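As a starting point, one isolated chain is supplied in structure tokens, in the form predicted alone.
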Amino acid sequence: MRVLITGVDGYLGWPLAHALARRGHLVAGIDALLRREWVAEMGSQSATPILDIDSRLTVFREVHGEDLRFVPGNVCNYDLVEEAIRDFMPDCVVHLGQMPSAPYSMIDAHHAVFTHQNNIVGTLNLLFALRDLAPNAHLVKLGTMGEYGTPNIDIPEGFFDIEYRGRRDRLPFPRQPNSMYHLTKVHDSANIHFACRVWGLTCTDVMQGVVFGTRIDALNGDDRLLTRFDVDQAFGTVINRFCAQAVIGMALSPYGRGHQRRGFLSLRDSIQCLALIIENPPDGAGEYRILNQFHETFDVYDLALVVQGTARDMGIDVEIKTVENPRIEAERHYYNPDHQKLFDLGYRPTRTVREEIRETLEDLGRFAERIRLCRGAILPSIRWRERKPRPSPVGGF
């Protein structure tokens, strides 16, 4: 299968390219390399040392015996997207090339507008290019469980049956996003649904939970193949931040009361799920499939306890100290989303959360000095309600 990955230089894109190559697929990628610059804007860096893109491509060829066909540039450039689709003619496009941070999108008006333009325009460009050049290709779009918010009822996988005033219909489940970033994902979902209904495209919208961890098996323990691992307040996911804090002796910092509940899965499982989705596309043209992608749900404070306990077993003592919540969100709520469809495709969780956290702590221990350099970027300073002018975002319009 010919698979084009947008955002191929990212936390998910880079290991996914390796995993697909190992499974015999031909891989191409697009990336503007902005994630590296956004993290630097936050005063941080990847905790794991990662190669520059030219060195990455050289190592990819060495490991897999073939090139990763790389297109440098931004999917907001329609001509670039059109040329990439025409030249590669993919069977599947995996769209990971977006700004993925809720806090970054909430810094100020400039960052919010940039997030909307970057994310929504990029997706629209892909939809139009696929319609005109590769209408039979399968689009796999990375969404987020954050689109749903935290409603006080169970969350289905995308659609639900409703009866109102004596009539029935099957409709998209209501979205209640909690940041400007999550709003862009909701707009993407509406645009993709439109493209399937009106143009007959075939798409899978992946509502992914919070991903954590350092490695997948396809990277073979080779440090040259390491994916990035962010620890700052904007781009570091919660377990990854806790693990980074633990290895440098910094107190773990749940926000508010810490009882926000979310769905989580390891990096290994995220890549496993994406590979299954790619290799098992929807049955027919015009199908809009939504999958909720996570392994288990956890209370954030409970996860801090797991990280603390695992670290203690490794001889690392670390405190837990909650901090004022910079976000506007429910800190204790009902949360029960469905997630059966990926299991039906063959998804099998690889490890327990504790096992994955232990490996993450072991890996990060080797890079503690790099994390110490980022210490000032870990605790939250971006607040949902405060006006705090910042420089224009990197890659801004």
Ligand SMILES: NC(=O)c1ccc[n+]([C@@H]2O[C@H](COP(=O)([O-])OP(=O)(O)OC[C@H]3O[C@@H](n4cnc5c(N)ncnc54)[C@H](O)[C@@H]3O)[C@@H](O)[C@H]2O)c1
The other form holds:
Amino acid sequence: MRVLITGVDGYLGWPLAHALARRGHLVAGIDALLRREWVAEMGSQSATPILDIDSRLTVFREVHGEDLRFVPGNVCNYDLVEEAIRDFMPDCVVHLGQMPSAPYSMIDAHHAVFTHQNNIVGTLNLLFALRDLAPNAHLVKLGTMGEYGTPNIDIPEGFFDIEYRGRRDRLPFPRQPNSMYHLTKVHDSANIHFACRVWGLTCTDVMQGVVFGTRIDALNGDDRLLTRFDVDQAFGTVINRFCAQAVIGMALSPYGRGHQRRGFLSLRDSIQCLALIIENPPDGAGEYRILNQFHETFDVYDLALVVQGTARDMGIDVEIKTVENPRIEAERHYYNPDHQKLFDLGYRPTRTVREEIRETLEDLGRFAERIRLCRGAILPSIRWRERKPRPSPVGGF
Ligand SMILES: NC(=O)c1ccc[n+]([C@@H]2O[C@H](COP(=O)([O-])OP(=O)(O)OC[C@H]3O[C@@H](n4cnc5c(N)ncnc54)[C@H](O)[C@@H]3O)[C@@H](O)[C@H]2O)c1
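Cool, the form predicted alone is there; where's the form predicted together with the named molecule?
Let us now look at the entire complex, which starts with that chain.
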């Protein structure tokens, strides 16, 4: 299969490219290398030392005997997207090339507008290019479980049956996201649904939980293939931040009461699920398939306890100290999302969250010095309600 990955230089994109090449697929990628700049803007760096893009491409060829056909550039540039689709004629496009951080999108108006432009325009460009040049290709789009928010009822996989004033219908489940970033994913979902209904495109919208961890098998223990691993307040996801804090002996810092519940899955399982989705497209043209992608749900404070306990077994003592919650969100709530469809496709979780945390801590131990350099970027300063004065590095509106 010919698979085009937007965002191929990112946390998920880079290991996905390797995993797909190992499974015999031909891989192309687009990336504007923005994530590297955003993390630097947050005063941080990847805890894992990652190669520059040219070296990554050289190593890819060495390992797989095939080039990763790379297009440097921005998916908000329609001409670039059109040319990439025309040149490569993908069977599948995996769209990861977006700004993925809730706190980053909440810094100020500049960052919120930037996030909306970057994420929504990129998806629109892809939808139009697919409509006009490759209408039979399968679009796999990364959404997030955060699109749903935390309603006080069970969360289905995208759609639910509803009876209202004596009439019945099957409708998209309501979305109540909690950040400007998550809102972009909701808008994307509406646009993608439209493209399936009106243009007959075939798309899978993946409501992904929080991904964590350092390893996938295709990376073979070769440090040149390492994916990035961020620990700062904006780009470090919660388990990644807790693990980083543990290895440098810094107190783990759940926000508020810490009883926010979320779905989690390891990097290894995220890549497994994406490969299954790519290799098992929906049956019919015009289908808009939504999958909830996570392994286990956890309370954030319980996760901190797991990281603390695992670190203790490894001889590291760390405290847990809750910090004032910078976000506006429920700190204790009902949370019961479905996640059956990926299991039906063949997903088999490889590790429990606890086992994966142990491996992550082992891996990060080697990079403790790099994490120490990012220490000042870990705790939250971006608040959902207050504006923090700072110059805009992303330009005007
Ligand atoms: N990592 C997670 O826990 C998680 C959870 C749910 C959903 N997701 C979604 O999965 C996708 C990938 O996440 P990730 O963790 O790999 O993020 P990432 O930031 O590491 O990767 C995204 C990549 O896309 C590139 N990019 C961004 N905007 C671009 C643009 N306009 N043009 C070209 N390239 C652009 C970035 O440079 C980066 O390399 C994102 O859409 C994210 O929202 C991630």
